[in-house]
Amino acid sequence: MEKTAKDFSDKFDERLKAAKKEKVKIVIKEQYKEAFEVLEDCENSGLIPGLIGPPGVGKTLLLRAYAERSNRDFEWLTGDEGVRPAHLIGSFNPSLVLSKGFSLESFDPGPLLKSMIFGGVFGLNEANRLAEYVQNSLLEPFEEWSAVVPRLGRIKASDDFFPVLTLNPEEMAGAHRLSEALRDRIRVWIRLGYPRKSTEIEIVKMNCPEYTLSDKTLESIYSLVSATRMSTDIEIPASIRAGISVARLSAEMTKREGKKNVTHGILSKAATYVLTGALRFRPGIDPEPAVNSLVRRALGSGGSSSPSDSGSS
């Protein structure tokens, strides 16, 4: 059935309201609790922090939760080679400039400027993937708490503006060093690693609320993702998201096949589907047989995930 413009507008408003009601799912304990507290201390003392850790450990999620708990908006941008200063501050809409000139009405603000104006948490993800000249465009906002908006003037940031950088480890592909000037503005460094076993399993369970997974199956999934982090053949191992994906896919496969419990075969199949794209192997290693071999070694022949080990609702 063809949808009208009003249908789209109504649904769009509905989805906007749904997004505002959604709460962040996060486990605030151990390293996450400590990082949360350091973020509070940084903001209260006027210091800009950097969160360092591998992909998928919850850096952005932690910032989103921090903004939510302080009842502020969260704006963010992910750095890469294509990001320009205008993506941070904003730019003029050419079609509106023709009718309104270079005025505020024809200006589309970027996420950094929005946070500075309204007072919110600004997360610059993967900051060390930005080109150096883009990094250096952040010096005034991060040092003077101000920014020059082309043709409109210089603005002073709200007192509630709180910028945080997140970075992947420098040894990872695609990561650059921060410019010395920008690094000098980042006064506190918070490292997040992969969480302890009990915490990671709790995170997986929290993200699978509609399924029932036994402790043994969850431990098997943890053993699998943990094994990827120990392998010297893998450049980017399985993240927490990969473990969640294995848990959800294996539970759904169990339900679709009409089985009561997750079997070893289902868990192995789900893990293979997820890890084939989730892992990055070192050059020269064929991913498909490498994943199959890793799954066999980590899950064994079936003893750790037998049919009686877990269930799905």
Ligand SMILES: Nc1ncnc2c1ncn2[C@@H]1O[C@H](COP(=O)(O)OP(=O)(O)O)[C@@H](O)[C@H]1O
Contents of the next structure:
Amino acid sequence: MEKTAKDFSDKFDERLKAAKKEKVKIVIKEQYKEAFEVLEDCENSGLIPGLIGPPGVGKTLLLRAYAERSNRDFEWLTGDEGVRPAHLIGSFNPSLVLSKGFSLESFDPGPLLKSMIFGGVFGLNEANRLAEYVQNSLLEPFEEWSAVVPRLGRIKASDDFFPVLTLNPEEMAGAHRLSEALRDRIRVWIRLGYPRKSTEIEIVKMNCPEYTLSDKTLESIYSLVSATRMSTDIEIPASIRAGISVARLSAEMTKREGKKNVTHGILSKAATYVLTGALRFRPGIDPEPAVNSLVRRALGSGGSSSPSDSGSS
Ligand SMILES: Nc1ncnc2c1ncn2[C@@H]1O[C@H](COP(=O)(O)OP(=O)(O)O)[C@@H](O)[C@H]1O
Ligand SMILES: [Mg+2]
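Please supply the coordinates for the form predicted in complex with this ligand, as a counterpart to the form predicted on its own shown previously.
What follows is the entire complex, opening with the chain shown before.
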């Protein structure tokens, strides 16, 4: 059946409400608790922090939770070479300018400006990938708490505006660096790594509310993801998300097979489906046999094959 514009607008409102109702699901203990407290201390002392950690370790989630707990909006933007200052501050809508001129009414605010006006938390991911002149456009907001909005004037940010940068550790040493000037504005560096075993298992459980997974299954999944983080053949290991995905897929496969518990075979199969795309191996390593042998080594073969077995197809 053809959907009308009215159908779309009704559904759109419904989905807007659904987004507002959604609560952040987060385990805040150990490194997350400490990072949360340091964020508070930074904000209270007027210092801008940078969160450093590998992808999927919970940087964005932590900022979202931080904003939620202080009852503020969370705006964010991910840096790349295509981002212009107008993407941060906002820009005039040309068709509205025709009828309303260069007034506030015809201006679409960007995430940085919204955070500055409403006093929200502003997460800037991968700032080191921004072109240098774009990084420099952040100096005034981050140092003076003010910004120039083209044709509309200079605004002073709300006291509740709180900017935070997030970065990947590998990128810290990469070719595109954070400009010296911008780096100088970031005063506190908070590292997040992979959580401890019990915490990561708790995170996996929190993200599988509709399934019951045995401790044994959860432990096996943890052995698998942590093995990828030890391996010298792997450049990008399994993230927390990968562990969650293995847990969810194996629970669902178990249901399909009408079984009660996740079997060794199902877990290996689910793990292979997830890890095939989740890992980046060092150049020269053939991913397929590498994933298979990794799964076999971490989960055991379920039989008696030797741990040095490699390759299969
Ligand atoms: N402390 C945590 N509590 C609950 N879930 C977490 C936690 N840390 C990470 N996750 C899970 O991992 C996912 C990735 O986190 P995200 O914040 O996007 O990582 P990053 O921004 O570091 O790449 C989240 O969506 C969530 O499912
Ligand atoms: Mg992120």
